[in-house]
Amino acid sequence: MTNSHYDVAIIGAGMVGSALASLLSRSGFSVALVEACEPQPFDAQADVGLRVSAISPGSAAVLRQAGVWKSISTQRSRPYRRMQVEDGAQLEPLLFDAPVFNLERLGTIIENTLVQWSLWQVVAAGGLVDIYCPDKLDGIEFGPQQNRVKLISGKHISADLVVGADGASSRVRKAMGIRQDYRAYNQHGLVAVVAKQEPNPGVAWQRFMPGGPLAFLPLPDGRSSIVWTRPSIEAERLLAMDSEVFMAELDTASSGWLGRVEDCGPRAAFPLSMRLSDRYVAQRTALVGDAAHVVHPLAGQGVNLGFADTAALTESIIRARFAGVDIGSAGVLQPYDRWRRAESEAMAFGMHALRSLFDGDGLLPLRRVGMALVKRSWVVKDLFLQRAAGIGGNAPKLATGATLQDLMQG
């Protein structure tokens, strides 16, 4: 360790903790970084993961910036450029083209222990960022000046600012002393890579049925990762099943669509919840990710609206930095608190509604008429893909295309 004071210490180093450490130590801040254990290495060898991300377009603008976006697109990823809506009540799909909305793709499905392992590797061998690991936050000492962090292993960092990215249990935020908003779905999804008659084409293919919906994401190999979304206990029950027996209840919800299942690996399901804090910042701290906010995974959402959260945060400080201003300061803190707690409660109370909407019979009629107005119209389809593909008009500038060396010129 080169130092114990920092301009930022970081408390988590998963995807989100790990890029916002990338991206500020690029921009010539001082970075430690605290984690517990160090990411297992991906082996491009094993089978695909179970947990993967469906990755924006601006997403992956933020990873650009954080510099593993082309080693991350180059290994085991593959980008969708259709996305493909049915209703279970069969009704017309509703079909999202990218090269019509002028995007070159709709996202890229990656596994996240390869985004996580990738990242890792960037801060851990550039020399730009300390690493305290395997370690974890003991407690913070809220001060005027600078936050005083004592960490388990007895060591002590200051920083002037901290931020949580210990996700969705962060002791950052218990430390900060803020409530949330939490909302158990009673769900759990169930995901695992599966094999079709026809391999996916590289679309994103999502049924919405009562219980919840059941996505199909493309792999590079043509199979299927899914997310099933389903009443916990229907989902123990899918978990529990025989593999011959689920493939045959799998076949019967997606319908047909690719033909019939004729493989299926291991199966794993994670409960499903909404968490929204009351504020994002206090006393020199800020938080980003799952420590801050966790949103129904509908639309795949999660770790988008974290990876915004860096680059907002990031442009956030970049500025008072160049403006001669405290990056710890109320006036740093408040706008980005505002900012994205704006756009992720969109998000949450959007994918809420949806959810909402799809799940059972009863809404059917309206249903209908929500979707016949998205298919006729260009506009709401064009707004829902730009939110959705992160780059809508509230979107960060590193989230659009700006580099650091632009918000470092101003």
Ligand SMILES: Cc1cc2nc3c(=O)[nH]c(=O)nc-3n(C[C@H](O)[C@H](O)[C@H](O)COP(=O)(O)OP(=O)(O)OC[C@H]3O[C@@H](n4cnc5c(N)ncnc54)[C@H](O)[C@@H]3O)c2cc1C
Given for the second form:
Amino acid sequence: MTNSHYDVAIIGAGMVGSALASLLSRSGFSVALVEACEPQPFDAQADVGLRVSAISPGSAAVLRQAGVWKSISTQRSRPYRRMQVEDGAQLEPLLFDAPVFNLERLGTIIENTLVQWSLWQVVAAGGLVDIYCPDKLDGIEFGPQQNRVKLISGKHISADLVVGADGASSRVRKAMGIRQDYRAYNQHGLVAVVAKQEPNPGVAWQRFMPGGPLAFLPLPDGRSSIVWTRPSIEAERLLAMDSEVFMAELDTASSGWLGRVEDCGPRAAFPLSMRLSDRYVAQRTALVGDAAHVVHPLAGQGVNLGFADTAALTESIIRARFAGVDIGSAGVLQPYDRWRRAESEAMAFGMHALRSLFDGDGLLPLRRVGMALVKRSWVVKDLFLQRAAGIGGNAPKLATGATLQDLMQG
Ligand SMILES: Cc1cc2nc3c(=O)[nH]c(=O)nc-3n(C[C@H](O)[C@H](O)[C@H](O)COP(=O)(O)OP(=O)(O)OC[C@H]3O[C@@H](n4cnc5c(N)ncnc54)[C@H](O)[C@@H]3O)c2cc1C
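Switch from the form predicted on its own to the form predicted together with this ligand and print that structure.
Up next: the whole complex, starting with the chain shown before.
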């Protein structure tokens, strides 16, 4: 039975956990990374995957420090410089253009497997991280000097700090005894890769309709990756129908945007919910990513919040190490908790309010006032955009251009 000690043990190597492993190992911390299933390799010859994310400029800066942005952005990815938001009630669209807000781009659409696989390769090849995979967390013994992590393989590891990056059903969170505010939306997000008559010119387009929004996100070959939020029963119906019938329904829902739907690949749907943890830290333990918070995907912010968590935690513990402070102490973890909880809750409630405002016809007058306000006010638009870009609010330094070297030099 092994019993190795690390500065940090990370449970979960999804996009968020593996980004954190890379950031911390590149900052000189000893890191263990525990993952249940080896990530699926990214295959550039295969068709575009169903799961893509809109990666914000703030997250791109974090991924650059994690050592993967250059390789990701030169593979299969598509930047977008315009966001167009429409309302099913035919109000005038809202346009957000990157140059108006002094941004080079508003975001980049990338397949999740490309992000996760690139991070996994950097972490595995660097030799700086001990990887336990396939293996799973079995339990945590919390201690005053260190935490002991038991894995289902029977191995034990100990660490000054344990991080739960193990997704929405986090076992780490359960072991910490942290309660969550959980709201099921009774909606599913239906995803597919779709070709329209005209190629997507690099615009993230979203139409709000009763039942949920429909988004077309640009892919490198002119097709779009769609996320169509529908009530769960309706999503089941859309999944089950023939491709031709589905394309006809999608045509109607997206009428007026880039012509007819000409082709559609396989479809899948994911249940949508909002989950907010009461706390993100406990004794020598912290949560990042979906383990801490799950938000509605209508503004594509879930993994972006997760990358901001990794940047904030990295910043907090680098500062502690250089001040000679125990990285698992309450004095280091409590400020991280307050910082990231405030940011994630603001985003989650913002998405929740937006979703409610556009869901149904009852609030049409209010919606009209809201759209008009945002359209007229550059300040409101700018605030919204800076947040969505991951560089507004109380963004971590790594998201706004600082390097790991800058942090290590104080
Ligand atoms: C339809 C849809 C569209 C979305 N679009 C966007 C978007 O455009 N932009 C955006 O920012 N976000 C988006 N999101 C949200 C985003 O996908 C998630 O926030 C993100 O994938 C969460 O990453 P994570 O690494 O925190 O968790 P996960 O991806 O869930 O990773 C958790 C990892 O932990 C491992 N694990 C679990 N339990 C254990 C255990 N006990 N021991 C060891 N390992 C374990 C798992 O195998 C997994 O690898 C979208 C979500 C949906 C549903």
